[in-house]
Each structure stands twice: as structure tokens, then as C-alpha cells.
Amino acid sequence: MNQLVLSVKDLAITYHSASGPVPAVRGVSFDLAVGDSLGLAGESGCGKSTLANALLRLLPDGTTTSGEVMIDGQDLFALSPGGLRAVRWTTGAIVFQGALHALNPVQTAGRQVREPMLIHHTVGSEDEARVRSRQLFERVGLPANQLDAYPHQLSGGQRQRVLIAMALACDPQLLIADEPTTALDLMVQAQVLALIAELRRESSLSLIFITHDLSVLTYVADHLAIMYAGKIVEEGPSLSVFQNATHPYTRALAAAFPTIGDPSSRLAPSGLAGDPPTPGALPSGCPFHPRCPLAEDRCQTAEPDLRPAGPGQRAACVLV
């Protein structure tokens, strides 16, 4: 078995508001090993980008966390503030969603480049570290002379190319993607998920790719997990959970996608009525029930747990 850069077990996750708590991961579990990537899918306020921020210790002060975490062997949540540092950038790194936001408009692309690779020591001199930027930019499909670019100065592909190469400055074994193409045109999206499909193979990099789009998790990861209402509700291989997928919310996110050139496809689209359930006002039984077309009785009593779903698959559906 390969060596395992994650894992996951039973992890949950709750804020805290004046209204009460409010649960947003409920008990996720998944391995990762060396070079293998996941995809996680699902519909706004799922948990995704909770899970990814808690993956590297970055919820906001007062959340609540309960279940493991083991990153490269070591207990995340039991790190003091060195070893949680010494563990961001070097063994794990984030690229998120909104670039313009993430990157310091008053510093040039290549000062913030270079910067985890200073503070981490990875390069012994500034001289070194401008070196190996200069590399990281040709890595990722930018001219050196973005390096003195100021954000605003780039175009949105260029500043989440900064974002990816930002990413990889101190070498990590694993990357989080939150949603790194859903501002970017099609064009451009094409690019970045080609970029990050390539260097995945020439660093045996462990990914985790987190987007609305089943369609691009086909293409850039190797095992699907959908969530609804905090929980993964299927998992399995890529392919398998978007053709042959097995819960009814996994059916209908992959049915959502209109058919390029199909009229009747593009003005009666698929689709899902209503709205996940809020957080904190999690229905009775499966959080599914109130929107699934399939829905007995026995789905507002019980919530049901991930079972087998066919060759290396599961779901968590009491029809299954």
C-alpha cells in the first residue's frame, strides 16, 4: 500500500452563532495516499471549503472540532503553533478560490512567491530564492517579468497561476485546491486544470480538488466524494460515481449539466428543486428527504451511513 499524506477520520466541525451551533462537517472520513488525488462535490454551504480550511488548521478562533486528522503522520490538531508552521507550505498547501483576495495587493507577485520559501528556510539566500521563483513562474506558464507585478496588474489566470506556483514554493506533498477555476473563463479554467493535472504527474503530488463541477473532478481527480448537509454522502472512482452514480443527489448534480448542441437540453434542464437545508436546521432522518424524488417513509426517521454501492463504491442511501 502506498504511504498514506492524510487521513481523515470521523471529523467534525461546528461554529458557533447567537442563534445556537451550527454543525457544518459531520463526520468525514478518507485516506489519502502519495499521488492519488480526491475530489470533493456538492452544492454551496455542503462543508466543502470548511473541511479544506480545517485540513491545514485554519477555522476561525472558537470552532469546534472533534475526530483526527493525520497529515504526513502527525496529529494536526495536537501541533503547537511551530509545528502547525512548520507543517503549512512545506507538507501541505492551499490555493483558494478568490486570488485577487488572496494575494497582498501592495507586494509583487514574486515577493510573495518567494516569501514561504524565506520564512522556511528552503533556500539558503534572496538571490536563491529569486532563482527559484523565476523556475516556479516557467513552471506554471508565466513570463519571469511578472515577478515584479503588482496583482491588480495581472490578468485572473495569471494571478491563480501566482496563486499555484505560490502553492508549490516549498516542494509540499500535498495541495488543496478550493475552487480555483470558478472565476475564470472557460479558456483560461481549461488551462489551470490542464496545468494542475501536469504537475500532479511530475511530482506525484496528492491533490484535493474542490468545485461545483463534477465534470472537472472526471478530469483532474481519481476518486470522487459528493457532500450534502456536512457529510459525504457517495464516494468512489471518478468515473464510476459521475456515470454510475448510485445516491439521488449524486444523480441529479451529474443530470444538472446541460448537453452542448442539445436545444431542448439547454432550455428544460435538469436540475433540483429547493435549497440544502441550513446548518443548523438539519431535517430529521436523511437531510436529503425533503428535496429526493425517491423518498419513503422510513428516509425522515433515520439517517442512513455509507454502504456498498458497487466495485469500490459506497453511498449513503437506504436504497442502496
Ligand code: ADP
Contents of the next structure:
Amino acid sequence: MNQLVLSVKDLAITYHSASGPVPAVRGVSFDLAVGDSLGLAGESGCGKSTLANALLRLLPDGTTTSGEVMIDGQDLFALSPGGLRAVRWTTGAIVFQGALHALNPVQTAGRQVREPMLIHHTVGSEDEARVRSRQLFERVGLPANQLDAYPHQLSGGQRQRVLIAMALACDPQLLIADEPTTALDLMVQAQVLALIAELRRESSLSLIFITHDLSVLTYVADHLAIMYAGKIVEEGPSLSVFQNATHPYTRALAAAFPTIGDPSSRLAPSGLAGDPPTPGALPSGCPFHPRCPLAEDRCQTAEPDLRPAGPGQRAACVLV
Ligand code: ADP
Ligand code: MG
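Beyond the form predicted on its own, can we have the form predicted together with ligand ADP?
Full complex below, order starting with the chain above.
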């Protein structure tokens, strides 16, 4: 059996807002083996970023979590502050959603790539950090002279490459990329996807790639998990899930993104009318039933669990 870099069991995450509890993730389980990649898809608000941030314990103070996350064999929720510091960046690193606009405007790209190495002492000196940052720039396809550039001097695609270089700075086993291509135009999106696919080919890097565009995931992910209202509603090998989607929600997503990065589909992310429910106010039964074209009476009463839906594939729908 392959060694697991991540094992997530029944993870639930509840934010506490002024208007009450927000159960953003409601019992998610999956394993990720070393070198494997998982694509996480679903419309905005389904809990993808919450799940991603929880995997490195990067949730706001006061957020309640239950379940278990084992990262590189260690119990994430039992780690000491020192243990947690060691896990972040060196075991797992994340490219945050929207980080493209959050690079420090008054520091050069090179300095921002060197910083995690110096903070985490993965290099012995500033000189060593400079050497490594040049190697990282080469690895992500940026010319060395851009080490001295400030973020505003770089294009969106170049800034995304800087963020990926930063995430790789301490040579993590796991890269979590939260919608790294969503804000980029088509051609640049394709280039960043090609880069991530190449990084995976040349090392044993494990990957969690998040997007609301299902077609993108077939390029970078071996396995797919589709999230709706805080749960995985379908999962399996990525081509099977994309081509033989069994959950009506997955089918709607797959139909909405027939080709990579189709610009017209960006405006109507699921092709479905309406929005996913807010976590604090879920409908009874299957949370998808109010939007489901195939809903029956029984869908209003019980929320289905994941059940076998094909080779290696599972879906949470009573019709499967
Ligand atoms: P996604 O990444 O799939 O768009 P998120 O994980 O960002 O979804 O959000 C899931 C739900 O949690 C949304 O309803 C969002 O409004 C809510 N949420 C996210 N962050 C917070 C927070 N800090 N406090 C309260 N609710 C939050
Ligand atoms: Mg998100």
C-alpha cells in the first residue's frame, strides 16, 4: 500500500458568526497517497476553502472542528505549536485563494520566496536562500531577473508562478492550490495548469487542487471529489467522474464546463438555477433536492450517504 500523506476522517468544521453557527464542512473523509492528486470541485460556498485551510489548521480562532486529520502520519489536531510550525510549509504548503492580489507590494518577488526558507531554517544562510530561490524561479518558469521585480511589475500569470515558487520553497510533500487559475485569462490558465502537471511529473509532490471548473481538474488530478453544502457528494477516478458522473449535481457541473476554461461558462458556474444553500439554513433531506431536476419525494426526508456508483466511484444520491 502507498504511504499516505493525508488521511481525513469525518472532518466537520463549524464557524461561529454573529448570526449563529455556520457548519461549512459536515463530515468529509478521504485519503491522499504520496504522489497522488485530488481535485476538489463545487460551486462557491460549498466549503472547499474551509476544508483546504483546515488541513494546515489555518482556520480563524474559535472555529469548531471534529473528526481526524493525519498529515504525514501525525495527528494534526494534537500537534504542539512547534509541531504545527514544522508541518506548515515543510510538510504541506498552500497557495491561498485570492493570494494573487495579496503579495506584499513593497517587497521583491525574490525576497518573498526567500522568506519561508529563512523563517523555517531550511537553508543555512541568506546566500543559500538566494541560490535556492533562483532554482525555484527556474522550476516555475520565471526568468531570474524577475527575482528583483515587485509584484506590480509582474503579470497575473507571473505572480501566480511566484506564489507557487513560495509554496515550494521549503520542499513540501503536499501542495494545496486553492483556485490558482480562476482569476487568470484562458491562455495563462492553461500555462499554470501545465506547470502544475509538470511539477507533479518531476517529483513525488502530492497535490490538492481546488476549482469550480470541473474540466480543469481532469488535467491535474487523478481523483476527484465533488463538494456540495459541506459534504463530498461524488468521488472517484477523475476521468470516470467527469465522463460518467452519476450524481445530478456532478452532471450539472460537468455539463457546465465541457471544455477547459470555457469563458462563457465562467459566468454561470453550474448551469443550474439558484445557489447552493447557506450552511446555517440547509433544506431537509438531500441538500441538493430543491435544485435537482430528478428529485423525488423521498429526497426531502433523508440525506443520502456515499454509496458505490461504478469502479472506484461513489455518490450520495438515492437514484444511484
Ligand atoms: P468555497 O471555497 O467552496 O467557496 P468556503 O469554504 O469559502 O467555500 O465557504 C463555505 C461557507 O462558509 C460559506 O457559506 C461561507 O460564507 C462560510 N464562511 C467562510 N469563512 C467564514 C468565516 N470566517 N466565518 C463564517 N462563515 C464563513
Ligand atoms: Mg473558496
